Structure formats: structure tokens, C-alpha cells
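This document starts with one chain, in the form predicted alone, laid out as C-alpha cells.
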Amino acid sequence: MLQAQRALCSQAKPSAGGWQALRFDGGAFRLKSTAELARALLVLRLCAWPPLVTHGLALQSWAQRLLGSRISGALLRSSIYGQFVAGESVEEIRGCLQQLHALGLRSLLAVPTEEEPDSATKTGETWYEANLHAMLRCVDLSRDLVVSPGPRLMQLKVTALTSPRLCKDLTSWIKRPGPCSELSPERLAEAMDSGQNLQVSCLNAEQNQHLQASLTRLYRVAQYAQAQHVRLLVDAEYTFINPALCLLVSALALRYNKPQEGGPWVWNTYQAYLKDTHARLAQDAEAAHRAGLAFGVKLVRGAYLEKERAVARLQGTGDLTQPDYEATSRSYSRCLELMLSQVASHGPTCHLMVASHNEESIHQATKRMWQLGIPVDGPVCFGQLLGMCDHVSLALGQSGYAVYKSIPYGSLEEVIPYLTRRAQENRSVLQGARREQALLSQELWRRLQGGDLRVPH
């Protein structure tokens, strides 16, 4: 495998004389075992089948009744779970991370928490306190198990620590015309620091108590993550709670994104499929620099398109999303150009993750990095999901770029609902993975013809 790595590195790295487009032709698949390639091809084809994505949890329940928990669990572990999840035990997670490191890839651990915004099944402080401890454990795992160079990153989902219903109420208040000093980032940051009860007039006593508890949980995670040198990438969620999430992230940023303390420690996620993203991104970048704060951004196309449009139809409100994939791609390109220019201008105080499976977006990013003089191992990194888009991830990693794989971990019971939701949110990505399937088929056929059926390394 080491010889193959060296050969691929020499082929992939841009020449000193000028930029050359990376080759996403599946050549980097030669670093993977035949068993891994065969599983990836099978799972990606299954995930592109709409009934499986739509009825995943029902099919799992049916399989358990028909086959029993042991057999159905073994089938899931050898297929979908094995493809997209690091494992459950510390040893399994460590093995996955070490294997990625050997392939030139980095790790972005994610706690698989699931809750619908209007769900009443997971409520109460006990649920959120348990999630707090899971997040703190994720910080420890990111510190102890990640062996790759560069910054240690982990994902943080705010609604794992605070009620989506509270975020919905806060968003309604935030959207009212005129300034609201009660809900300023500065006031929330002060409440985080002091631990004193925050009173917001638009909330009742129970909601105010929950808000203070939520601020304390967020503060504890951010404080501990900074102490352990782990950066937090906050997930974006639905538009009807995102303003509240952005408010909470802004409060954390005031405390943890100071350049003199090595910030940004807290990054926010921006979804290019929303019409106002470019304007908000430009505004937030300017506000951060004006306040003397470092600025961290994870740029995605977005995963909640179908739900957002359904909510807009149900409520009779205007559709906040781009009209089609092409418009979303144009938005992503504009946001990417904006952020790369910010990185080039502000250096180490501005960080960007290009979180995309789209080859054209990756080409744009790498070309503009070269044109702007941004080093491949500098403040710009790339991100893809574990088990997907490996032909892009491997090509980037073998060329020296910092590329992270988003990695959920946990038991089957914890992770399968999470994976089902991610599959439903990423239908277009899964159904658009035909090129990756074709490249996998080509590499498997090449090995069959040449008799090169390698065992797992």
C-alpha cells in the first residue's frame, strides 16, 4: 500500500509551475482493499434506492422481527453501519481513525443525536444533560484518538443541548422588527460566564430556566473543547430555528474566537441552498473582523431542502430556498469565492471548511487557493461524509490538502436513526453518487481481470 501511496502522491500533487486540476478518476481507490470497494459499491447502490431511504426504520424493524436482532444486526454492521460508522467501542473508533490517517485523511467526529423540532418524545433536562456528557466524551475522543496532524475538529449540534421548541420561540422573537437588547450575543455571553439566571420577557419562567441551563451546557462544551485543543463545528439546522442557533453561536464566538487565544474555536455552518446565505456570510465576516474576532466557517450546500419547502407550503410563507440545484451551486460558488478572499486577506484569523461532494466546487476551491497563495495545509480544509465521495477525499488527501471525513460513532440503536435521517436529507447526494459507483465498478473489474484481489489491510 505504501508504494501505491507514493505513486499517487507524485501523480496528484500540483506542479510548482502552475495549478493543475486534481484527477478524481478513482485512481486513489487503489489504496483500498477489494472488500472495502465491494462493500462501498453495494451500500451506495442500496442507498440510491428511494424505498430503502424513505422506509429505512420500518424495514429495519421488519428485519429484526423476521431474522432476529442478532442476524439483522450482523447484516447492518457488515453493510450500512460498517460503511458509514466508525464503530461503537474505543478500539473500533481508533482503528477507523488510524486507517483514515494511513490514507491521508483526517477525522471529524460526530455524536449521533436525533430529535425532530416538534417532537415531544425526547424532552426534559435529563435528555440534554445526557447529550452534554456525550459531547464532552466526543471532545475526549477527538483529543485522544485523532492521530493526524493539524487542528482537531468535532461537530456540535446545538439542539442536542437545547430544545428546538425554545429555539423556535426565540427565532420568532428575533425576527420582530427593531433591535432587541434582551437577546444580544453580549447579554447571552455574560449569562454564560456568570451562570446567573437570564430573564427574557418573551419567555415564561420554565423557558427562561431552560435557556439558562442550555447556555451553561454550551459554555461547558466550548470551554472544555478549547482546553483540549478541539475546535467545534456547529451544525446548521432548519430555517425556523437557525436564527436562534446563530445567536447562540455568536455568544460563544465572543468568548472563544479571540485571535490571541488561538481562535476560532467555534465555527458556524452556512447553507448555500438558502437565498440569503451570501449576504449573511458577508455581513457576519465583516462583523467578526470589526469586533476583532477570528471567524470560522463550514460551507455546505444544505440538507433540509425537502422539509424546508414542505414547511413553506404548509405555512403559506415564501420559499427561502434556491429554486434548483444549479442555483444552489451558483450560490455555493459565490460564497466560496467570498470566503477564500477573506482567508487570503485575514490569514490565520479566518478559517474555512469546504464541505462538499461536488467535484466542480473542489476544483474551484483548489484553483483559487493556488491563485490567492493559500497553502494547501493552511486555514482552508475540505470535508466529506465517511463512506462517501472517497474518490474525491483520497485524491485531496494524497495531494497534501487537509481533508476531514465526518464520522458518526455509537451503537446500532443510536446510529441507525441518525443514518436514516442523514440519508433522507441527502437524497440528491446519494442518488447522484452514480459516478462514484462507476469508478468503484471500474476498479473492481480491473482487479478481477488482473487477479489483484487484495485482502483488507
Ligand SMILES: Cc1cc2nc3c(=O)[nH]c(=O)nc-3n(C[C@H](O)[C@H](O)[C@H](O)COP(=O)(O)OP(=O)(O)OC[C@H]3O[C@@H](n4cnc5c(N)ncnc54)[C@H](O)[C@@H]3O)c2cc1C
Second form
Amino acid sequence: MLQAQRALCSQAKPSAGGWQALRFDGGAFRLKSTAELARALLVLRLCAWPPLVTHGLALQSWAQRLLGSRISGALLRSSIYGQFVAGESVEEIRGCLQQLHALGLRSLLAVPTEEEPDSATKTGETWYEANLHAMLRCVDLSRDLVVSPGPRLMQLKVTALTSPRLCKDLTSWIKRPGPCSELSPERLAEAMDSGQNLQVSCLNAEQNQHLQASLTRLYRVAQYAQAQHVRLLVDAEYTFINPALCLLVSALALRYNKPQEGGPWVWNTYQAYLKDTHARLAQDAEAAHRAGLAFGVKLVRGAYLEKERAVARLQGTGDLTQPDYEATSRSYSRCLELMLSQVASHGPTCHLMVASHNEESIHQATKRMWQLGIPVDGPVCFGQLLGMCDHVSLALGQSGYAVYKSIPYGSLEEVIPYLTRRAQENRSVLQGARREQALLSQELWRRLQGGDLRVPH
Ligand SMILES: Cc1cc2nc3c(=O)[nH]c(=O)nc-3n(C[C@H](O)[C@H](O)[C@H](O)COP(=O)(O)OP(=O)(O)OC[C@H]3O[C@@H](n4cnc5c(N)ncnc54)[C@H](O)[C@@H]3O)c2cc1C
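Mind giving me the form predicted together with the ligand, seeing as the form predicted alone was just shown?
Time for the whole complex; same chain goes first.
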């Protein structure tokens, strides 16, 4: 493997003379074992098959009934679970992280949580408290297991700690015309500090109690994460709750994004598929700068397109998403340009994760970083999902860029509903992974012809 690594590094490093596009030609697959390549090819082929994605959960329970839990579990572990999930035990997660580290990739742990509004156990204060403990454990795992150099990051889903129902009500209130001092980030930050009962007039007593409990949970995670030197990347979700999530992140940012304390410790996510994202990003960057706060951004295209459009149709409201894929990509490109200029002018107080598998976006980012003099391993990093587009991640990692793989972990029962939901949200990406499949087939064929099917070590 070392030989292959050296060869790749020498091809792909940005040259001193000028910028050179990275080659996402699958050359980096030489670092992977034949078994890993074969599994990746099989799983990506299966995931590109629409019925499997649509009826994933039903098929799983059918297989469980027909084959029994042990056999169906073993099949899942050697295929979809094995491809996209780090494992369940600390040892399994550690093994996955060490393997990524050996390939030049970093880890971004993510707790997979799926709320089920009709379930008696997966909702209510007890469920959110259990999720709080899962998040605190994720901070510990990020501190203890991550071996790579560079900042330790983890993903945080706010609706694991507070109910989407409350976020929806807060969003309706935030969207009302006119200023609303009752729901200012300052007021929420004070309530987080004091732990005293916050009263918001648009909410009933039960909702006020839940808001205070949610603020306390968020505060505990952020405080603990900062103490353990782990940065929180807050996920963006649906437009009917995002304004409430942004309000909560702004409250956290007031306390945890002070540059003199090593901030930003709490980053927000911006979805380029929304029409207003570029304007909001510019406004938030400017506001953070004016307030003397550091600013951290995870930039994505956005995962909830189908549901966003379905909700808009159902409610007869305007569609807030870009009209087509090209418009989303133009928006991503403009947001990327904006953030890279911010990083170039504000240095280490401004951080960006380019969270995309898109080769064009990554070419744009690496080229502009070079033009703006942003170091390859500085405040800009890249993010891709575990098991997806390894040809892109490996090429970036081997060239010295900071690349994080988003890594869910947990038991089969916890993770399969989460994976099924993610696969449904990323249907177009999975179907579009044809290039990755072609590159995997090409590398497997090369090994077969050369009789070289050994594990590279
Ligand atoms: C590390 C990481 C963290 C992430 N965190 C989040 C998060 O917090 N919130 C979130 O929403 N997503 C998140 N995502 C998912 C992300 O938003 C995308 O769904 C996914 O990365 C695919 O986009 P791409 O740029 O990688 O690939 P591409 O294949 O280039 O883009 C696919 C995306 O283009 C857009 N698109 C496709 N068709 C159309 C169309 N007809 N009209 C308009 N737009 C279209 C959609 O956004 C679709 O997901 C994350 C992804 C990564 C890698």
C-alpha cells in the first residue's frame, strides 16, 4: 500500500508552478483491498435499484422473517451496513477510523437518530434525554478514537434533542413580519446559561418547558464538546424548521464562537438548493464578523428536495428550492466563492467544509484555494459520506487536503431505518454513482487480468 500511496501523492500534489486538477480517475482505488472494492461495487449497484431504496425497511423485515435474524443480520453486515456504517462496538468503530486514517482520511462521527412521531418510545422527553447521552458519548468517541491530526469534528442533529413540532411552531413565529425580541439569540443564550424557565408568549406551558429542556441539552453538548476540543457541525433539515434551528445555532454561536476561545465550536449548515441561501450566507457571515464572532459553515447542496417540493405542493405555498439541478449547482458555486473569499480575508476565524461528492465543485474549491493562497490543510476542509465516492475522497486525501468522512455508527436496528431514510433522500446521488461503479469495475478488472487480487499492505 505504501508504494501505491507514494505513486499517487507524486501525481496529485498541487504543483509549485501552478494549479493542477486532481485526477478522480479511480487510481486511488489501488489503496483498497479487492474485497472492499467488490463490496462497494455490489452495494452501489443494489442502491441504484429504486425498489430496494423505496421498500428497504419492508424488505429487511421480510428477510428477517424468512431467513431469521442471524442470517439476515449477517447479510446486511457484509453488504449495506458494512459499506456505510463504522460498526457498533468501540473496537469496530476504532478499526474503521484507523483504516481511514491509514488512507489519509479523517472522521466526522454522526449519531444516527430517527424520530418516529407515532412511536411511544421514540419521542418525548425520555427519548431526547437518551439522545443527549448518545451525543455526549459521540463527543467522547471523537476525542478518544480519532487518531488523525487536525481539528476533531462531529455532526449534531438538533431534532435529536428537541421536537420537530416545537421547531415548526417557533419557525411560524419567527416568520411573522416585524422584529421579535422574545425570540432573539441573546435571550435564548441567557436562558441556556441560567437554566431558568424561559417564557415565550407564542408557546403554551408544556412547549415552554420543552424549549427550556432542549436549550439545556444543547448547552450541555456544546459546553462538553468545547471542553473536549470537538467542534459541532449542526445539520440543516427542512425549511419548515430550519429558521428555528438557525435561531438555536445563533444562540450557541454567541457563547461558543469567540475567536479568543478557539472558536468556531458550533458550525451551521447551508443548503445551496434553497433560493435564498446565498443571500442568507452573505448576511450571516457579515453579522458574525460585525459581532466579532468566528464563523463555521458546512456547505451542502441539500438532501430533502422531494419532500420540500411535496410539502410546497400540498400547502399551495411557493417552492423554495431551485428549479433544477443546474440552478442548484450555480448556487453552490456562488456560495463556495463567497465562503472562500471570506476565509481568504478573515483567516482562521472563518472555517468551511465543502460537503459534496461533486467533482466540479471540488475542482472549483481546490483551484480557488490555490488562487487565493489558502493552504490545503487550513480552515477549508472537504466532507463526503462513508462508503460514497471514495475515488474523490482518496484523491483529495492523498494530495494533502483535509477530508472528513461522515460516519454513522450503532446497532443494525438503530442504523437501518436511518440508512433507508438517507438513501431515499439521496436517491439521485445513489443513482448517479455510475461513474464510481465504472471506476470500481475498471480496477477490479485490472486486478483480475494481472492476477493481482491481494490485499494491499
Ligand atoms: C459530510 C456531509 C454532510 C451533509 N450534511 C447535510 C445536512 O446537514 N443537510 C442536508 O440537507 N444535506 C446534507 N448532506 C447531503 C447533501 O445535501 C447532498 O444531498 C449530497 O451531498 C449530494 O450532493 P452532492 O453535491 O454531493 O452531489 P450531486 O450529485 O452533484 O448533487 C445532488 C444534489 O443536487 C440537488 N439536486 C438534484 N436534482 C435537483 C433538481 N432537479 N433540482 C434542484 N436541485 C437538485 C440536490 O440537492 C441533490 O442532493 C451532507 C452531505 C455530506 C457529504
